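Take a look at this one chain, the form predicted on its own, written out in structure tokens.
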Amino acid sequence: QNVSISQGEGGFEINLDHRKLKTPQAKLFTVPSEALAIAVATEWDSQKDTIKFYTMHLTTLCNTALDNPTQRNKVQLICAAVKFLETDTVCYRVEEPAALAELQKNEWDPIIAWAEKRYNVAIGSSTSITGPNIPASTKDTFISHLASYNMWALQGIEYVITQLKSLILSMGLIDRHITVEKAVLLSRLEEEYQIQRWGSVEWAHNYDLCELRARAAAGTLFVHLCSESSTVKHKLLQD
């Protein structure tokens, strides 16, 4: 298929062989920025004989933003994101084995310290099964910060959070404090510790790692492209 983009009344559209792309709910597939349209069109252009939707993370995120299948509003999206603080991966610590406890301290304490300084909040960590006691003021600060994003970007933020199981790692990634590779490594710290100790099924481990990196990268790119007001000044996919 020939893939192109065009500008319509509601934003930028994707054309497949001159047919306009639609969402699963048959809405016109329209995105808010030219840069995002180019990225989505590139996903479609990379498809060969069989369309593999599971590889098209940006397209999936756009469909979610357009169709809003769970019918949530902005406040509900923000509350769902902040709720992850209560079970944030980097806040839950083990006491045994000592080597893993030390690894968690060395790797996770710096990102928590960064978040506490960046947002002027108290977070902390805990070895209790109930997790740390996150102050209400900390939650309020994150609620206010997330409220500065539009609905599309919030869909991307929640997507990244669900991949990394961590609001703190997600904000570090979106704020460009850490890389995708670092964020994924920190989110899988216990698993990587176990693999180094006991080994792994090589192909399965590599696949899971690459897939998680792809999803986290796509979600982060989606947030930035949905928050970007300027348009890209070049034409897409020359024949």
Second form
Amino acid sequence: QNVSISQGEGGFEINLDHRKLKTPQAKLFTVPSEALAIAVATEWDSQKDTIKFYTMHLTTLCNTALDNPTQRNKVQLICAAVKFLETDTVCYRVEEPAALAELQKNEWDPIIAWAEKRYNVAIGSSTSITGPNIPASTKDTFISHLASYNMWALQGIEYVITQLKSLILSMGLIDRHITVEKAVLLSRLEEEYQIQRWGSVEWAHNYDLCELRARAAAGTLFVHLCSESSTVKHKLLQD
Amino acid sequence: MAALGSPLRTLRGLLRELRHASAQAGRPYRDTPAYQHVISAFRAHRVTSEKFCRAQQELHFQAATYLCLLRSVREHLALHQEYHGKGERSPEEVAGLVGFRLPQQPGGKGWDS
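Now that you have shown the form predicted on its own, what about the form predicted in complex with the partner chain?
Full assembly next; the chain just shown is listed first.
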């Protein structure tokens, strides 16, 4: 099939042969950024005989932003995102085995330190089952920081947080402090530790690794492409 | 800023992935919007001689992220087809071979829908 992009009133549209792409809820598929439209078109272009939606992460993210199936508004999205801090992967530490505890300290402490410095907050880590005690001021800082993102970007941010199970790692990605590969590695630290010890099972480990990388990369790219001031049409993103 | 390595390497990797992706479509990859967008973006940012130009780093990060996306999707798909796709014997056949009965999964596995 023939995939092409056109510019409509609300933004950029995707044409499949001669039909305009629609969302699952039958709305017209429009995106605010040309680069994003190109990337989505490339996803469609890569499909062979069957359409494998599970490989089309950017398309899925756009559909979510357009349809908002969970019907959440900006405030609800931000709260969901910040709530993750209470169970942030990098703050949850084990006490044993000692080697893993050490690894967590060496790999996760620096990223927490970065976040604390960058956002001027206190986070800390914990070995207790209830997790770290996040001060209200820390949460407020993140809430107001996230409020500066538009609705589309927020969908992306919340997605990355859910995939990586960490607000801190996600912010590291959004702020371009770490690469996707590094963020995924840190998110999967315990798995990687077990793999080092016991060996890798390709059909499970690599499969999960590739999937998580794909999703985190898609989410991050989505956020950045939706936040670019040069390409974003502000009037579209008022909700 | 993340440790990204050389922009040239990222660009090469990205173009290679785009070539893979459009091999499916049968169209020369230089014609695709993605290729043209990537090339022109890299060209536009080569002009500045300042080593730590922020826009350059942002572009590089974006390119590296997109490269990661394309590569991971391709690898994930390859693994999926190798291990979870249709093998020489279906799970039903294999179960039959060893005398098991598979549990019923009315909704299917949810991968290919």
